[in-house]
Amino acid sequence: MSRRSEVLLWGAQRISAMVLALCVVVHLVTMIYAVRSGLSAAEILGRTQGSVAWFAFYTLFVAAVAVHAPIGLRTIIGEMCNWRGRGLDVLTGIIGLSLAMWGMRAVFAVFGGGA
């Protein structure tokens, strides 16, 4: 792979971090807070299907999530196994687009079809 594609892979990779911090703080706070005010998994689902604030927001905490870690496995795999070339990136490529497939149908399963 050349040094641009490392470079912009190493900028998608830190900005999906960014991405995702903020993702995960607003998940815990809102779970946190639904818990701490005693609604069930029934209430939180009636209040989230249908809203398209909620069907965005998890849309993009799982394209964060799809861009963020097949290229930390890459890195990983590529330093752990000497791997380098085509097939990782296949490999890496596959793994970030079957997160993206899974998780966007929990997004959907959750929200009713979204918007």
Given for the second form:
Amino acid sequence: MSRRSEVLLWGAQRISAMVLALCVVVHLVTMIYAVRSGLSAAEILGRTQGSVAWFAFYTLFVAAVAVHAPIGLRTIIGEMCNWRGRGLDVLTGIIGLSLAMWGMRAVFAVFGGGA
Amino acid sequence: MENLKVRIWRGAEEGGFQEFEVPRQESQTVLDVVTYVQRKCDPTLAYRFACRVGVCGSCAMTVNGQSRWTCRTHVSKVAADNRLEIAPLRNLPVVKDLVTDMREFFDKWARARGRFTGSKTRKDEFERVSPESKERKRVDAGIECIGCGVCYSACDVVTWNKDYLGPAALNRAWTLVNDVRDTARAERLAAVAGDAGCHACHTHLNCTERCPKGLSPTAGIAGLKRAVLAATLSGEI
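Here we have the form predicted on its own; I need the corresponding form predicted together with the partner chain.
Up next: the whole complex, starting with the chain shown before.
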């Protein structure tokens, strides 16, 4: 990978880390609120489905995960397994796409559609 | 005072520890101990030193598992139970006993463009650099490096990635990036970018923890990361 791409990957990981820090806090607070209020799964889905704001928030969350995690994994695998190069780039790219796909599947399930 | 029980690495990459008894003395340094062993116990022991006062940076070794300069490390500070284990620096090939081959360490300074590149001649006026300027203060924070290799030995990223330039070379590059007289900023930023450069640093802070001069290569590397990203986004490199 070119020097420019390496630097841009580093930048993308730092920016996605900032986004994740915010998203994780919002997510945890929301989860704790939902659990402590004793909401059932049906009640939670009733509130979430059709919500454009929550759909946008969790889409951002999934995007940040899909960017952040593969870049970090690429570094860890490179250092721990001494494996670098195109093969590793392809593998981590597939991991990123998979995370994005599974994450968006969950987002559509919880926030997509109407009540 | 009790005798010190000292285990010293003998051999090269392959080898083992040899044990010596060394009389304990007041204000004794680890370098004093090694010198005693060579002069009184085994003259074939190889080690490197020069100034003995913390200036030349040639006597660094691994003492009880940690990289240190030995001439200014008092035995009382590191051998509470009167035991010392002295080995060569990590992350460098061992030539013999406590002597490492420092070539890759200094070659990486060259790869990081660690040489000043100016535009003026001896006929020009001196450049005026205010001691209060932001750049000069950044240079001051990193300029006292003595090239001892302690940070390089303590760095886990060097262990994991043999191409990684290491804390000392990157610290040197950072001082030059902030030298307003230097004319090779873009080439230097390009040289320290990427997987084997500043972006490989995980901010473990081992270098900062162990630097005998109290410098923080980690801070300089963080500065390089930001400077390289900015230069990449602006198209400077």
